[in-house]
Structures are given as C-alpha cells and as structure tokens.
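Shown here is one chain on its own, the form predicted on its own, set out as structure tokens.
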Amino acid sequence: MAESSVRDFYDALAGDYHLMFADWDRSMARQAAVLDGLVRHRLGERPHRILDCACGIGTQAVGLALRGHEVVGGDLSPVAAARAAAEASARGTRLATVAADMRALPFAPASFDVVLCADNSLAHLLTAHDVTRALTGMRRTLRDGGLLVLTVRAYDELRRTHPTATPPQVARTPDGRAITFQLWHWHEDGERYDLEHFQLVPAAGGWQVRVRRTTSWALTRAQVTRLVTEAGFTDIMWHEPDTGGYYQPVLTARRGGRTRRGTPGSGRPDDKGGSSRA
C-alpha cells in the first residue's frame, strides 16, 4: 500500500463520502443494526468496547455508538477521522478518533472486545505481508475471546469477470442529484486494480466532476480466510448478504477459542444502501 496515496484519496473524499449513499443516516442505522446484532449474538447482550480501525467518516462507528457501544475510531485519513468525531457529536453521541494506519494500531494489547474493519478497507493493503501485519495488530488489540469483524467485496466472481466499472449510485442533495461511480483498470496479475472514483456534483446549472484515484487488491474469500487463519484467529465464519443482512460478505473470527468454520446467517434485515469504500 502506498500510504500517502491512500491517505490522500480519503482526505480528498472525506467531505463528499456521504454522497455515495441515497440516505447516509438511514444506511448508518441499518448497517449498525446488523453489526450490533452480530456482535451481541457472538459476545453477549451487554455493550462492548469496539475499535473500528478503518472508520472513515463514521458510517459504522457512529451507528454502533448510538446503539450503546463504546467505540473508538481509527483511520489512515486524519480528515475522515475528524469528520467522524464531528458527525457523532452532531447526533448526540461520542466517538473518540485517532489518525492511525491499521498496520500499526496505537493501542495496548487486549484493549477491545471487538475489532471492526468494514467497507472493504482491507483491500487497500496490496501485499500478503501488509495484510498479515494489519490482522496481527488487530488480534493483538483484542482481548482473549474477542471478535474480529471484516466486511469485504464479494470478489470471487469479479476476479473471473474483471468488470471495468461499477453501477452509478445516486444521492439527492439540496442542489440536485449527485452521482458516484468507479472505473476499474485491472493489473496484469488479474488480482489488483487501479480505480478512478468519480463524483458528479450539481453546480451552477451543470456538473462539477471530482475524481480521486487509488489501488485495491481483489482478495478472494479463500485468500482472506487463509490470511486470517495465518494471523492466529480461530472460529472463522462467513455471513452472507442474503442471509446475514449486511450489504457485503462479513467474516467473523475469534482471538482464542475452538476452531469452527461455516456460513451461517444472522437473520437481520438487509441494507441496500451500503457502499464499499473502494
């Protein structure tokens, strides 16, 4: 991962990130409901201490804080992390945030019940070495028996078809509709791709076009499972969008405990308003 490139991408996007959702607050609430249900089902009904290690502007972290959890947000982008804290305050809750690289989390061992890495953030790590560094750090910050929660794009089919663009997403603003889409340029290895993130924002009777660029690694489910296992996690489970209710596949795993793999669903309501970070 070129750290400055990814940080610059999200620093530039932070002010417009909510435009990827038809209704950002509604999506926050729906995603938090699914993740909250998953966490309480696995760890118990009490509120939990959660680290969202790629919190962005707070799409998951704010919603989870509003549901009673003690949430800390970290993000490579200081601009995004600052906005997440402000958005939480504006909604009557508290979210402590820090600018931090998920490969070098600045927290003491066993600090959290849950570590969340959502919105396909793991895909910005472009080598197995970097993914392992991040996952090992996430495990270090979890208490024994704590829960890892990853959400990723369903890349297996995308690796086969190599699409060149994503469908447009439309959001309504006071000035009109804003449109977001991505163009993908696949590398020769067939696994990584450069993306151009376009936003068309209404301005003065026309459009202002905003373009940001970054690179992602289209990790398959088998690759993610292997890397999580090699980082020392157990009890690895996949939760599907059509049964688990989240807009992306979700992997959960434990620090410690017996090994169990599967693909159960949580039976929670689904969220069609989610949007992957990249």
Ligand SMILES: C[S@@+](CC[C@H](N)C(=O)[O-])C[C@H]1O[C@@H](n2cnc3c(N)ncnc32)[C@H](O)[C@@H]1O
Contents of the next structure:
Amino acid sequence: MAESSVRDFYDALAGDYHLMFADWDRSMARQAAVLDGLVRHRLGERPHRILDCACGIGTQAVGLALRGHEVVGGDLSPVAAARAAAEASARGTRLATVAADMRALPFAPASFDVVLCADNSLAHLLTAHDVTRALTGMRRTLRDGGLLVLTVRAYDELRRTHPTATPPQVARTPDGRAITFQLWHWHEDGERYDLEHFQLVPAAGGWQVRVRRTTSWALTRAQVTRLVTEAGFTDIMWHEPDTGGYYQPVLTARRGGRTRRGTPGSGRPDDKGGSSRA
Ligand SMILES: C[S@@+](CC[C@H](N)C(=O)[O-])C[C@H]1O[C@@H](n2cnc3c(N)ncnc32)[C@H](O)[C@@H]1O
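Having displayed the form predicted on its own, please output the structure of the form predicted together with this ligand.
Expanding to the full complex; the earlier chain stays at the top.
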C-alpha cells in the first residue's frame, strides 16, 4: 500500500481515534506508567529525552510528557501529530510534534535517550527493506547506550489462525456508544492483510458508519527480532503482557553501550478493547 494511503487513513481517523478506547485518558495514564517504569528501570531515574516516532494523537507521548520526560512526537499523519500537540497542551504539558516518516527521521544523530514506536505502528511498513530503513534511522537517532522500545500486536498466534475480524471495542460518547472493529483480508503470502476499519458512531435515530482501509504486515516476534538484530541493536528483550504489564508484547533493545539483561517494568495490561490491535 502506498505511503500516502497510510497517511490518508490516519489523517481521516485522527479525530475519532480516541473512540477505540473505553477511556482514552485512563489508557494514556496506564500505558505511560508501564513505559515510564521500563525506561527508568533500564536508563535510570532522571527524566529522559524521548522520541515517539509514530505518536499518532499522543496515546503514549502525552502520558510520558506528563510524567516529566522531554518528548518529541513524530508521525506520518500531520493531522494526528497536530492533535497530539493540542492534547498535550490541553493537559498542561508540552509535546513538540513534527509530521515525519519513520523511514527518514529528520533528527541529528544521537539526539535521544529513547526511541519509542508503539501500538503496532511498525506493521504499517510492508517490506523488510522499509522496516530496516526505519530501525536503522531509530538507531542513528539514539545516543550510545540509548533504548529502543517497540510495542507490537501479538501476531504469532494470529499468523496460525488467520482471523477475519477483531472483537468490537466500545466507547461511551455524550451521544451514546461508539463501536470499532476491523475486518481482515489476508494476502496469499499469509503474512500481510488488508484491513477495513469500521466505526459506528451514534447519529440522529441510528448509526453513522465510518469505514477506512489500510494494510498491515503481521510480523512474528522472530521476524521483529531478526530485523532489530540486523539493524545493529543489542541486548534485545521481549516483555510479554503477563509479566511486563503492557497490553502488547514490548521489545527493548540497546544501541551499543552495556549489554546486561534487565527485568521488565511493572504495571497492568491496558485496554483498547482488552486485546491488542492496530
Ligand atoms: C496504530 S497507530 C498508533 C499511534 C500511537 N502510537 C497511539 O498509540 O496512539 C499507528 C501510527 O503509525 C503512524 N505511521 C504509520 N506509518 C508511519 C511511518 N512510515 N512513519 C511515521 N508514522 C507512521 C500512523 O500515522 C499512526 O499514527
């Protein structure tokens, strides 16, 4: 799928993105608590300079800024990035954002202590070449010893079962409930799928149906590990939801520096319907 169609998908979704959460502010706080714990455990207690390179409307970036980190948000979607900055400001914190493609990050080498790419954003890159471009740029942007944090959908099982839909996610709005679900159409390779993203929002006497389409690559943990290794990272660890407390598997890795193995941060699984999703 062309880059512009991913941007169009998220530009169109940006205003409704929070409807995928039962309570977006609560999810932001929970996710930030887990990621903050992970980062401070690995890098030390002081606030860190964090690049969230697929910040969307700020689900992780705003929460991490509220926890005292200096956060910069980048996203392919200028509409989502602008909303992230506005949401941060509305909550009394600052988030600098930029419309940027994670395959061509516009930052000087060694600018950040942490590069974060959360909620399965990597799955929008559909080739190993593109994932490698992104990971290589993330590594270049990290200082020596800096931490890469990727959160991805748990695709290993899904690659075996090839589900055709996701469970509904229900959010309350002032006008009633809004429902989000996806239909998945698997490619012949068994790895990629086109998704139709449905949102049903209350409208006078019934529902308004909003449908947006994009494509994802269902990367297994082994595939992600291999690509991260090939990009030159070390000390690669997976933090699973049942032990790490994040609602998706989280990969951490280092740019150079020390190679000790740490313990995952603590916290509770998050929602967006209780299951991981793109
Ligand atoms: C599932 S959303 C997650 C957004 C955010 N992390 C959150 O949890 O709210 C995926 C995000 O990845 C962004 N994205 C997709 N391809 C990208 C690329 N090549 N460079 C930067 N961002 C990209 C999308 O615009 C979208 O905001």
